[in-house]
Amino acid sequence: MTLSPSSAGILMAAPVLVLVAVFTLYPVGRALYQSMHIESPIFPSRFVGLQNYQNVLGGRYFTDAAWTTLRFAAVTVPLLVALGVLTALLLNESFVGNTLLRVGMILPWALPATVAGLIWKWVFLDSWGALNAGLYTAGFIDNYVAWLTTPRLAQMAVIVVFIWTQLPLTAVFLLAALQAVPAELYDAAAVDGAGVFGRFWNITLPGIRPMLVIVALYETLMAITNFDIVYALTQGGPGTATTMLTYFTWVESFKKLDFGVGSALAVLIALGSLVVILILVRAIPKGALVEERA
């Protein structure tokens, strides 16, 4: 039997689209009906509506992790970016140990974010942390800080780890945008006596644009839904202070065992997820992810 091209394009595509519907559609499906349903081991499950999604968004605790985790992205996304491109510009150049510095520094990147989490757990612990040891025996501090249980110090502990783990990606997705600027540009300007700022602000600039634009979006994502390193360095303490939206999930599912309320707050963190996406590729100027065509 001769399939027309169609049906043998669908048939080709049919393994795939199972999948996807297993591992995408089927889990947003099932957290669609949890988030409607009583779901617990210790209660029968039973239909209550909307009122899970009334519970979250009438609590002063999902409040409190919505703002915590605004605050977050809002500080680490242009920390990374600007960082990002500083990173990308110094691995730009050639000297010695170019290589060395390249393969090293995804590092950070390449271990689990759970794994980074106790291992700068173990540099910012109160009593004998190796930060507190380091200051104090340099003679910089005369009582050991309390980094971890101290909220705004907490909070900083979050921000300077999840840049560290995701500083390298940043820095190697804008270094490929760099290294696609074409020479001639920068020889050009030197020629018309273009200054290395000039040159940054009127080459460098447009041409890592579209992926400056990437790079934000991306790490707005990961800055909304990350969880593994708050659980692994702070568990959302002290107190609340760096209680983020996932953590907040976290604690309603598997410490309170109430999944109906857990996959309220799931579904709400993708809604959440998908509007300020939406803000922001609205707030991207024209042409910023493509080059505009005469």
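Positions refer to the first chain, counted from 1. The model shown is predicted, which means the values in this text are computed figures rather than measured ones. Whichever C-alpha set is largest while still superposing within 1.5 Å between the two forms counts as the rigid core. Compared with the form predicted together with its partner chain:
If you fit the rigid core between these two forms, you'll see the Cα of residue 276 move by less than 2 angstroms.
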Given for the second form:
Amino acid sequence: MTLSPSSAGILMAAPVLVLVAVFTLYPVGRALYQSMHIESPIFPSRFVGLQNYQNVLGGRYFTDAAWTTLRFAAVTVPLLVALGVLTALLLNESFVGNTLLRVGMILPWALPATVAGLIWKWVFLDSWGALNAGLYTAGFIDNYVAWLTTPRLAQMAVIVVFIWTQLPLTAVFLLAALQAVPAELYDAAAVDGAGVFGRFWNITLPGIRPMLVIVALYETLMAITNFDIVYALTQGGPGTATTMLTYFTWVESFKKLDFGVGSALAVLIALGSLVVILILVRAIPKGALVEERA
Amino acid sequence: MYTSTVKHLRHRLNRRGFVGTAAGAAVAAQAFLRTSRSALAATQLDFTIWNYAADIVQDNIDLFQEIDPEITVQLSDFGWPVFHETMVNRFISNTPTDVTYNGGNWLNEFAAAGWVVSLDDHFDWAAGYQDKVLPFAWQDMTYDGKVYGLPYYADTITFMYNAQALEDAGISAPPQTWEEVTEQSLQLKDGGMEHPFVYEFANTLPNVSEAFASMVFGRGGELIDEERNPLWADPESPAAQQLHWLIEAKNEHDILAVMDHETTITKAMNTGQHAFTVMFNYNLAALNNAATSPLAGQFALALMPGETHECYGFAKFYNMTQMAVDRGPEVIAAVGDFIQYFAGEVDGDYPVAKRWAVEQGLGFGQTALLDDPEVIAAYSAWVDVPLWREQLELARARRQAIWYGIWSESFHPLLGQALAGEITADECLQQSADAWNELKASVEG
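Now show me the form predicted together with its partner chain; what you just gave was the form predicted alone.
Whole complex next, starting from this chain.
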């Protein structure tokens, strides 16, 4: 028996399609179904239409968590990109210990985010954290600072830890892009009398632009879905100061056991992420990702 | 450190091994456990705990299995802050669980859902323990008139202070009321102690609402009435007063520091930067443990401040699950033996509960241990025993509701917001009452 090309194609793609259906389509479908039901172990399940969405969108907690998430992304992503470029430029230079530095700086990224959160918790702890001890011993502070129990400082702590965990990957990506920029361009620019900033602006930046876009998109998604660090470091507190959308979803689903509302939140986060990505992609200058050629 | 009880058990095991044949040992083990179980063929029990001293739990399991080799126990431990949701998910997904730690705060929810079962329904011996268990512990293990477990430990949430710090500041006696806590804290603050009161709080910590209840009990209050209506929305209620006290202590007087776990507080108290706290009573044993605490010996118990000095008493207990029942009579019998060994009377003693009390300072629900010389000797090393007995007499369990555990997850962030100054104490009280009433209406209609 001979299969037609289209049948053979379907047959060959079937295993992957089944996997996609099991691990993507079913969870998405299940989340949509749950988001329109009361789903709790202690309350009887019933269809409620869009009520869960109304409850979520009408609640102050969602708005707070959404703003906290957006603020977090707005601060961390530009910082990460800027620091990533600076770090990559440093690592791209030749100096003694360069290889060791490259290996060492990847370590924070290799750590699970929860572990990083716990390590930094010991740094920021109010009464006996390493940071307070260091600052106090050095005479910079007279009293210990409540890093994790003061809203603004706790938010700053989460930002610091997030950047600490994400910077290595960002820098490595950008370093790879830097190393792909032809060296002769720099030579030519030097001959033409271009200075350091001129070379950076006219050669380096255009050369790494596609990677900058990818890094920005990736870090935006990571910031929007940041959960582990908040869970390990602040548990959304103090109050709700560091409660972001993913943490809020977890609390609704697994602490309050309201899987209907949790699913509605998950759907909204997915849609929100999609919108943010679309906006970012639209905002990318034409040709930023692919060099156009005649 | 090993207690003589545990040594005694090991000795018994060795002696049985010396004396007898396998059959003889089996007979002795059966008699030792007073089991109703017929011959079993290697019954495996899945046992879930929150991970407090899991090494000791495993050692107790090993001892139990040596005595009763026909039962094997598979231990799974989970973090205390996530135990509730972990267990809910295990129950929903039918992940094998035969016996589990449980507490009064979750018993109503788990029992109403049909996930855990009453001992009364399966074991004749269960009711006989009522006269042998402290009343507050028995109440905390009871749902709908039936008892659901025997105590892993039963304890109180108490007020602790650094006696040396008070003496150094010229304070002659610990505070009797919350107003005195404020006064003494301000005095200590004037002397350079920035935050004299350290408060255990984290959004995800299950015992936040329990500690709050204990402070409310000190004022002679309750959280809910007999019809399960919230009392704290009334601004004159002791609960409202206590919440106002906490918020003012943090945001107005700046005498209160917030820390997220008892182990953190134990370390913090040992820096000498704090003088007062409210925690599970067993933490006083850790505070006064010379092996780990630099300031050991300085910490003392005081009666819970307030008009009545009552405090919250509770039991954490071994609970059989519906899944165990569904596995059949042999598993039920094995769980019965397990619970009796771990919390029941064995040859006139309570070896496991006693071990927890002596080695870790955990409280106990078994009244016989109140006068046990070994327990009293161990307790005397870290607490004023007559005062501890007095506080124990004043302990009571709280009224429960099916939705208590879930409501706590709304209350904790609200309290956190109030402590962080994001909302007022009154807003916290009202919004948490609204959350309670919403859940009550969902369940009761």
